[in-house]
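One chain comes next, on its own, written as structure tokens: the form predicted on its own.
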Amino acid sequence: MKNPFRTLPSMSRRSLIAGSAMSLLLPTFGRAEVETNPDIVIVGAGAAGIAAAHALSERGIRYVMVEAGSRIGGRAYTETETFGVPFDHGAHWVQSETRNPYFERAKDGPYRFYRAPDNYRVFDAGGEVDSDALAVLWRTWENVEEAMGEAGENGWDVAPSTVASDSGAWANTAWFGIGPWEMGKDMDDFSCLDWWNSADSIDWYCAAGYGRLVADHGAGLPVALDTAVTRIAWDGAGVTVETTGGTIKARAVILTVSTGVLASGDIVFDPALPVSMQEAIHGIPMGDYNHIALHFSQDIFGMGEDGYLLHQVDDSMEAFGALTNASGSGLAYCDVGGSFARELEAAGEQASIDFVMEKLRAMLGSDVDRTFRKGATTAWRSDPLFRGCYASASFGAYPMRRVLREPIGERIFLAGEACHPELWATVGGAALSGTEVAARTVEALG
């Protein structure tokens, strides 16, 4: 059974520089002067784009990495002045442990880095349930997984919903829980064989932000902000990059955007990708996910740090899950996913925070208003550098995330999170994609 509350909201992205006769200085990150002429062009300085720097430059490669946007961490991005407390927009959740490279450096570095406790209240209409409801949530939700479980084990490729058929007073809140608060994604919108072949973890919290680790990790990266790649020819020789900021030519690309920009057409490809990598970019979506991050004076869900808060969700499956108090800050994380995190999105912030206040109120009474401080959400669908939280595969689909892998006229290979085989979804994922696919392109340049 996987943990009943291994949500995984994980994330990436990109940018560039200069002219062929002509040198063009862009922006950088790391203070270095960007190279006009390198033999590789980083598209993205998400986690995969910094693993893929890193190892390109332990091998002597020159490499440019562009970012279409004014950062670094892509969907790992923590800030402090929304809250004045660590504010994690994307990634929160450190996972892997025996795989991720980031979770050494979260245990060896200056940061205060612990394992996730195991503390949640669950609420009905008629307030804190009792254990035995609990008992009757927890055979519920292992039902619903332990059917995916046999359909993925018998390589069935297949949505879900079609195959967990629990009814009964908490079937609504197991499926909201594996579905719309683990996947992003609604339980006919993904597939049980990458449901099944994603590896399953503990989880850490990192109390300064998983952005804040991908974002030390990137320090000192010359890095080109601010400049969007638009199209990328690959009909002659090696590949030309053209971009807000000028044009490069370069003998290959590693392209770390984010499947949904991919199939938003932002970047044109000349010629056009081949078929079968445009059914796989297309077949490995982006799903939804929004933290809708309320800050609180005083620890009003009486767990201590770190709990999760549930409540018993109805046929409408408008629902939230709740991170509280994290790492002690104040701050909770009240997450929704799938379509209807897409309709809050669309609602707007404000009508975001009054569904969830809501919600608490009628969970925990007046002390909800009183402790309330100051609320903001995330809108990973509405970002144009991101178009999603992160990339699972549509039933039927499965076998799409291997297309991703393949290299394109041995000029173009993509790396991120939705090309890792089992971590996809997470920070470990992606930069373990942008390692593998550095040494795979540096090979195939010979």
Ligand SMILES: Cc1cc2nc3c(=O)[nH]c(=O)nc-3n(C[C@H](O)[C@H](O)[C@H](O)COP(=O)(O)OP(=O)(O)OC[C@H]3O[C@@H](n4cnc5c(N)ncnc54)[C@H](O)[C@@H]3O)c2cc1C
Contents of the next structure:
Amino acid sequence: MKNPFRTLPSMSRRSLIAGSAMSLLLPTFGRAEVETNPDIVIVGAGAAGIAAAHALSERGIRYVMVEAGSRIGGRAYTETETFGVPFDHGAHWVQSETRNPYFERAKDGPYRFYRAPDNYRVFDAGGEVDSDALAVLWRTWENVEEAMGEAGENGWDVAPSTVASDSGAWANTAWFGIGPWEMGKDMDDFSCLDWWNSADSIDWYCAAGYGRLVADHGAGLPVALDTAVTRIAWDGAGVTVETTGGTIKARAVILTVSTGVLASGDIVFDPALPVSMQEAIHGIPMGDYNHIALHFSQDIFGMGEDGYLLHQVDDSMEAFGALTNASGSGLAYCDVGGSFARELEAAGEQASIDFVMEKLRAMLGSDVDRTFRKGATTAWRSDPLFRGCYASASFGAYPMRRVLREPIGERIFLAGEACHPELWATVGGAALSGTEVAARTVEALG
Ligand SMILES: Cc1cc2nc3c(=O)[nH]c(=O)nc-3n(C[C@H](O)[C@H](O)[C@H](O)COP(=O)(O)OP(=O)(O)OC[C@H]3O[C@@H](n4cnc5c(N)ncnc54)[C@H](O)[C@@H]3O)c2cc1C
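If the structure you just shared is the form predicted on its own, then what does the corresponding form predicted together with this ligand look like?
Now the complete complex, all chains and molecules, led by this one.
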């Protein structure tokens, strides 16, 4: 049983160098000072780019890291301005404790790091459901996952919707939980085989924010912010990386942007990438997952810190699942995924907040309005620096994950969440990929 992001009860689903680098800097490059002739250019300063930079630093390799955005961390981003408490716009669940390098960092730091509790409240149209109904929901959920697991074990690269035939009152809810809520995709849009080959995880929380943990790891690394790569020429020796701040020539490039960015054509490759690589980029597309974050003055959800709230999902599949009172902050992450998340993102912030508030009112009554302070939403699909939440293989495309990891001309190396064989879609996977790809790049350069 799999679960990239949450664990349900009763189921197992789911320094170069800063010093010496600085001495290599040439005067101004865009807004930052960077060397224009390093060994390696790292594109993107998310978890993968940061890990790659540390790995190159440790080996004494000259690199330049360029980031199109005005901050580091990428899809791991915490800020406190919106609500006065940590708000993770992207990753929030810290996973894969045995392999995720952020685990040890979180334990040692000032983050209040603790294992996620497992409290659920589930509602249908008549109010909160009893333990019998809950048991039916979890059994349905398990049945769907078992069908998907069987397909995966048999090597069937098919969509979950073709193997999961469960019907009944809770089938839509289970489909919502496994598809949009976990994978950021509808059950027609990903591969059982890819899902099956992802790693199981137990979730932990970092009260200070997962994004803060990642940003702290990258603090002090040399990075040229607000510098977007627009073109990578690899026809001659090495690579020529054109950016909005100037041109960098290097021996190789580590490219950590999302498959959504790669598929968009915002970075032009000259010559074009091999057809197999283009197919892989399009075969492992981004999903949709947004937080509709609502701040309440009191814990109206009645589960203490970090409870989960679900509602019975009807055939419209218009649904959210919430993590309530995150780390006791009063913040509820009411999350939507898949095609409905895309629709709500297009409808805008107020429409998204209204959708959740209406459902919450039906579940919890007037306390919702009395204690509501403020809401805000994320919009990962519309952001040209990401173009979605995280990637997973479409049905039939599972073998293409391997292709993503193949070096191009021994000088363009893809890294990032989509490139990790089992921990894809996670921060830990992105970081591991960055570290591994940096080592492979150095080896290739000899
Ligand atoms: C809403 C949401 C919830 C999530 N929940 C979890 C979770 O709970 N747990 C978990 O482990 N993971 C979660 N994830 C996934 C996790 O955030 C990502 O897998 C991980 O952060 C990806 O890191 P990365 O370095 O591969 O890519 P990114 O973080 O995307 O880094 C790539 C960087 O490249 C930059 N860039 C883009 N284009 C250019 C360009 N042309 N030139 C230069 N730079 C460019 C981007 O600005 C970005 O900073 C979630 C993601 C989202 C969006």
